[in-house]
Structures are given as C-alpha cells and as structure tokens.
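What follows is one chain in structure tokens, specifically the form predicted on its own.
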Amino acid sequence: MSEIVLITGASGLLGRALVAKYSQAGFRVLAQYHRHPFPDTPSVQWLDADFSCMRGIQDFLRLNRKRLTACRYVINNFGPIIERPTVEVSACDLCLDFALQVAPALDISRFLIPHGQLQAVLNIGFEFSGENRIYQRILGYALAKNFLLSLTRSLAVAFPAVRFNYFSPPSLEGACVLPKAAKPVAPHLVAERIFQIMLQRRSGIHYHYVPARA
C-alpha cells in the first residue's frame, strides 16, 4: 500500500507543485484546500477545509479521522499572508495571523502523534525566517511564522520519534506578494527540495534553499 501524505494549503502555488510531486512519486495524497477545489485522482484525495477559525480545524480532525489517522508524512503549507500598514496592525490582527499560521500545524500534529503512524512533519516558513527585521507590511505574518519555527524545535524535542522540520522557501515564480529582491524560484524545483527534505532520517531546520539542479 502507498504512503500516504497530508499537505494544507494544497491548492496554492507551493501546494499544487508538491501533490503532483508526491502524487508522481507513488505516495497518496490526502490534499486540504479552501475554495479551490480540483477534480479527485486515484492517487489524490482533495479535503475541503476552512482552517481560518478553529471550529474549521476541528471539524476537519472529526470528519477525516480515519483518513489521517493512515498518514505518515504532514506538510504544513497552510498559512495565507494578509498584507497590513504595520501602523495599522492591532491586537486583534497579530492574533488573528499566529492563528492562521500556528494553529492547523500544531492542532494536526498533535491529533496524528498518538495513532503512531507518523513519521515526519515540514512546517512551511518563509523566505526571511530566524532573521531580526523591519517589516513594514507583513508584520504579523513575519512574527507568527517564527514562532512556528520556535514552535518546530520544541515539537521535535519532545516527541523525538517524529521527524519534526522547518523549511524557509524562496519566493516563488508567480507569486502575488513578492519583496523588492526577490529572486523567484519555480514551485516545482522548491517542492524537489522538501522532497528531498523529508526522505531524511532526521529533524532539522532548513533556512537556505538550495535548486534541485545544483
């Protein structure tokens, strides 16, 4: 039987390269999508959920379990930027964008640990993860993305058994929000990258994409 691999946030851009990358590999890919929805294939299976409130998170752990509970391999792609004024940002703002980006990859995780089928999670981050900057736009999103790297090292400690990885992409070809230097990478070649990631036998922190083709 083929492995089975959850990916959230399956039909951005990032997330349609990585299930025709799993999907091509042999593995069975379970899909989690809002609002996008594509046609089922016999080795993807699409998932809608709304993971902006956590009554949608939750209700996607009921109404799948059996399905997950199978799943040895999570990426965590889920986690939309909202551009803000950080003039404007609020409370309620900050909030909203750490529940956006922490609360499906910790909710997920710790749902699949007790089932003892999973084997290895990826957190997606961002392109300037671990880095001490100004940021003018994204501010909320840039602070929960790496407390959900912080999130990823202390998950990887305390559940050794579990393969738990970090991995910051480059900005990618197509993108609708992309910083001043950008230098776009096709999805497909950062979707080879954890791939490649993943089939490691260990946990790690991946800051600096290196091209498949390198």
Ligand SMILES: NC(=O)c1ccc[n+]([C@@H]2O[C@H](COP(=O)([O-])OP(=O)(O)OC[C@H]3O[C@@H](n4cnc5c(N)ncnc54)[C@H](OP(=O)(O)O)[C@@H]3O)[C@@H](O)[C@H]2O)c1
Given for the second form:
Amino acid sequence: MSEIVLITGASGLLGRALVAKYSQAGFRVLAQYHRHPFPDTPSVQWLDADFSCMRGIQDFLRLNRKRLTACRYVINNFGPIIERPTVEVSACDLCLDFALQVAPALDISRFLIPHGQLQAVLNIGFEFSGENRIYQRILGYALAKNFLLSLTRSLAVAFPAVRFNYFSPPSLEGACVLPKAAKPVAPHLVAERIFQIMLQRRSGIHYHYVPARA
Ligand SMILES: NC(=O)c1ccc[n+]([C@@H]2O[C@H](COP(=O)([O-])OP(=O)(O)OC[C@H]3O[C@@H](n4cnc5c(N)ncnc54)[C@H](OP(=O)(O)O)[C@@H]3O)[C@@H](O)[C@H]2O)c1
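Would you mind giving the form predicted together with this ligand, to go alongside the form predicted on its own above?
To see the whole picture, the full complex is given below, headed by that same chain.
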C-alpha cells in the first residue's frame, strides 16, 4: 500500500511542486489548500483548511482525523509572508506571525505523534533562517521562522522516534516577494531536494540549498 504524506500550503508555489513530486513517486498525498482547490486524482486528495486561527487548525484535525492518522510524513509548508515596515510592527503583529508560522506546524505534529504512524516531519523555513540579522520589512516572519527552527530542534530531541527536519528554501522562481539580491530557484528543484531530505534516516537542519548546475 502507498505511503501517505500530508503537505500543507499545497496549492501554493512550492506546494504544487511538492504534490507533483510525491504523487509521481508513488505516494498518496493529502494536500491542504485554502481558497484554490485542485481536482482530486487517484493519488492526491485535496483538503480544505483555514489556518489563520486556532479554531481553523483544530477543525482541520477533527474533520480529517481518520485520513490524517494514517500519515507517515508531514511537510509543514504553509507559512505566509506578511510584509510590514519594522517601525510599524506591533506586539499583536508579532503574535499573528507566530501563530501563522508555528501553530499549524506544532499542532499537526502533536496531533499525529500519539497515533504512532508518523515517521518524519519537515518544517519549511526561509533563506535567512538561523541568522541574527536586522529585518526592515519582514521582521515578524523572520522571527517566527527562527522560532520554528528552535522548535524543530527541540521536538527532534523530545520525540526521537520521529525524524524532524527543518529546511530553508532559497527564493522561489515566481514568488511575489523577492529580496534584491535573490537568485530564485525553480520550485520543482526545491521539491526534489525536500524529497531527498525526507528519505534520510535522521533529523536535521538544512540551510542554503543551491542546486547543482545542469
Ligand atoms: N516564495 C519564496 O520565495 C519563499 C522563500 C523562502 C521560503 N518560503 C517558504 O516556503 C513556503 C511556501 O511558500 P510559497 O511561496 O510556495 O507559498 P504560496 O505560493 O504563497 O502559497 C500559500 C499557500 O498557503 C495557503 N493558504 C493561504 N492562506 C491560508 C489560510 N488562511 N489557511 C490555510 N492555508 C492558507 C494557500 O492556499 P490557497 O492558495 O488555496 O488559498 C497556498 O496553498 C512558506 O513556508 C514560505 O514561507 C517561500
């Protein structure tokens, strides 16, 4: 029987490439979307969810309980960038960024771990994860992604039976927000790299992926 992977943010730029990679590799894919569904196929089932509030995450877990508990792999890819000048950032904004980047990733893992099927989780960061920098436009996003990095490391120790990975993708070709010096990479190459990381038999932190030249 095919193994099952849950991919959040599956209807987005990187999500679609991940769905294609996993379904072509013979997995059954549970693909979470919010406003842009795609037709189900024999290998891909699209699941609606709104992760903008805690209630939405809980509803997603409750309504899909049976399907989700069979998952072996989870890719927490949902993680919207909210741009805001640092001089305008409030504590409330920071809380929202933390809720968006961290709450679905944590609650999905915590929900699945007790069911005993979960083997590996990969949380998506961003290209400057792990760096202590000054941010002028994406402070909340950057802080929350770094928090997700610490969380991933801690979960890897707390739950050694599950492999926890953290991957910082480069800027993606086709992305709406691109740093000035970005060298964007095609989403399908990033999806391939994530697929390879998930095959590894250990937890790990993976920064600064640059694809080999063709
Ligand atoms: N793009 C980049 O250059 C880049 C660079 C570094 C890291 N990343 C990270 O890579 C990951 C994927 O980024 P991306 O650019 O591929 O994302 P994206 O194209 O913006 O896709 C966003 C995804 O999130 C879903 N979504 C939006 N609002 C939602 C809500 N309220 N509840 C649940 N789902 C919701 C969207 O669903 P619908 O479309 O169905 O509404 C879509 O599937 C993110 O974690 C991001 O931080 C991206």
